[in-house]
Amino acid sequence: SAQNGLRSLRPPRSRRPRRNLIKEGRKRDTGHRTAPLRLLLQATNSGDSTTSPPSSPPSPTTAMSRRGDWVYENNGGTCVAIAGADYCVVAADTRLSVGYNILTREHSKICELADKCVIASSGFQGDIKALQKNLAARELLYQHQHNKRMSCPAMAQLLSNTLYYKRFFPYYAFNVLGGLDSEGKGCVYSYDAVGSYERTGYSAQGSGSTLIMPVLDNQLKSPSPLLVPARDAVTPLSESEAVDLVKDVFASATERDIYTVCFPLSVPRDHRLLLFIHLPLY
């Protein structure tokens, strides 16, 4: 019949025992399932930390910690500066160290900017130095299209902006600014790393800013920008008191902060009633 014609024309079936394929099924299996679980065993005894759960990628300053290259280097360093209804003086100290490691004692932390305008910088050198150099050229190029030397206001909002601008890569300096305004009046502005800042009648940066502050907020007792109507954030100090008080407090942040030893020292005069103090450490 055609359902015998069919079954003529199939493949004969294997005559081997349904438990010898089975048997072989099971050792091929065998063979195929072990593979995984050898290499688990053997990432687990060289500890390898391929097997751990994804996590998300490390951050850029995890991953620079992580290789041995981390950028940043706090060198140390305080800078001072207080405000005066006529005058301004901005000190800092010249030692200049990493850890234990005294580099130099003849670094200056304070660079003029402007006619009338100064900046003190603690922090990493390395970043001070290219915050410095790239406000000297903007100045620079005011200068050359407005034929005038920028003022200390405006000083101040470019380098917030400065600071802004490289918030996802800051600049490890903390910087302090002093000058004079329009009006002859005495201003400091204090920053933080990514461009903050207010203007205050006197500041203090640096590892020895938590030991100056209370100081300068005992004797000094500047009124808060907050109030209304605003006051004038200037110090009642004589320029020859706010020096001697400078002197004090370097003084004092001495005896308790390493990276802050200053050795006192006469003080030039300035014709524009814009005092710089540099306190040479031993």
Given for the second form:
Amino acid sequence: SAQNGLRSLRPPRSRRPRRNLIKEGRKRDTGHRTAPLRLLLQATNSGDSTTSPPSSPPSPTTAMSRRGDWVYENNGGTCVAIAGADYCVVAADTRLSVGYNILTREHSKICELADKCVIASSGFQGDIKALQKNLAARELLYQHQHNKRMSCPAMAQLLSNTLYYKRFFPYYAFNVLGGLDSEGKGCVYSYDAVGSYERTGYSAQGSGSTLIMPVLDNQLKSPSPLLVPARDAVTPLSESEAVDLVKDVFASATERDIYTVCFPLSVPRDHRLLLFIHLPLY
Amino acid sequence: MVGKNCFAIASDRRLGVQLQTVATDFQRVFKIHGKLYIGLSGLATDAQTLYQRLAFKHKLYQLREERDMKPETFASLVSALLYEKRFGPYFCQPIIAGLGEKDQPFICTMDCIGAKELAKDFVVSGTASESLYGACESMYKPDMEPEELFETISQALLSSVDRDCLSGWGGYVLIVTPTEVQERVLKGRMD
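Could the form predicted together with the partner chain be shown next, to go alongside the form predicted alone?
Time for the whole complex; same chain goes first.
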């Protein structure tokens, strides 16, 4: 009959028993349809979300608060750099997280921009990838125009200008630039999110920075930058002692900071004067 | 911080109202009895009131029981006292340190509504607590003698408060062993 014919055209019903969702009290996820409203409500609240730990991003611009959208995210991580007489140690942990979840354990936050210049960044990895790509491209242009690679102080200034260029919609990146200056001495430059920078003897940025900085202060007593005549900020420690210190501070930060982890492995040597330490979690 | 049959409790000396420093000799560590001390960080008025109430309760306990309170018991007392004010709390984070039975060191800290956290090595509280966690974690090792413990806790305290603008103006360290109590005042960065 016609009815049977129609029935045969319909797709077969699933054999599993249908469950009454309302009776079981399960809420259906209407995620994507209500996302804009949720984001708007979140933006009008203090910014604290129950699904992620409170982070402290830079304040949004007028354009962003008009849209009521939150465009940043804190992926955590800690970066440390120590400058010595003829070396510079730059270290970063390798965990990438969102809220209380771990996205990957093997993400490097370090980028080698020039042969004597290395940047380590923590914060929002989307912005960090864009920033590092930007800097690498500018360095390549410099190479082609000047027939030499960029020096660390030059890269430091470039990074500062790049960050300030986006003063009113910043890169959510907390950077530490490390390398060797033109005399071969170690240099470390430490930045905030909008490009204010200073050459120091050591620096820590990121979620574990408040845990690590006092220990570095204590171990690498650095002279005040206000002293006249200006004293060298580089540490007199040897390279292996500095590497041990970095491993120790990462171990301490790991104990108390959920976004920082390390499991010290053997250190791979990439360059005679520059040492990368990637400290992956296992 | 816990050492070998001894403990040390330390605090900074600044009292301030946001950016204004009001006093540079403020006492934050209070004695309950010879082997029990409590450090109270946070709102100064609540610290003083809380200490007065606890001293009162301990004196009554001494009269009734004819002995001093054990640190574990005292910690429970503080926790209960804070939780009584669950919906209008004292804005203080106490640190309790004492020598218990057989002179075993006991330390614990609480949040402002009385959640106890016992530790075997060190406890921290206050505005510079993150820095203190990092410094103590790096510098602590178990079973330190009183002299070494004093060095360690002083260095950890001074390095950490130097990174916090609301703490500082020197330090005050108490080392308590079964036989004696040493008080020392540290001179750090006065700013």
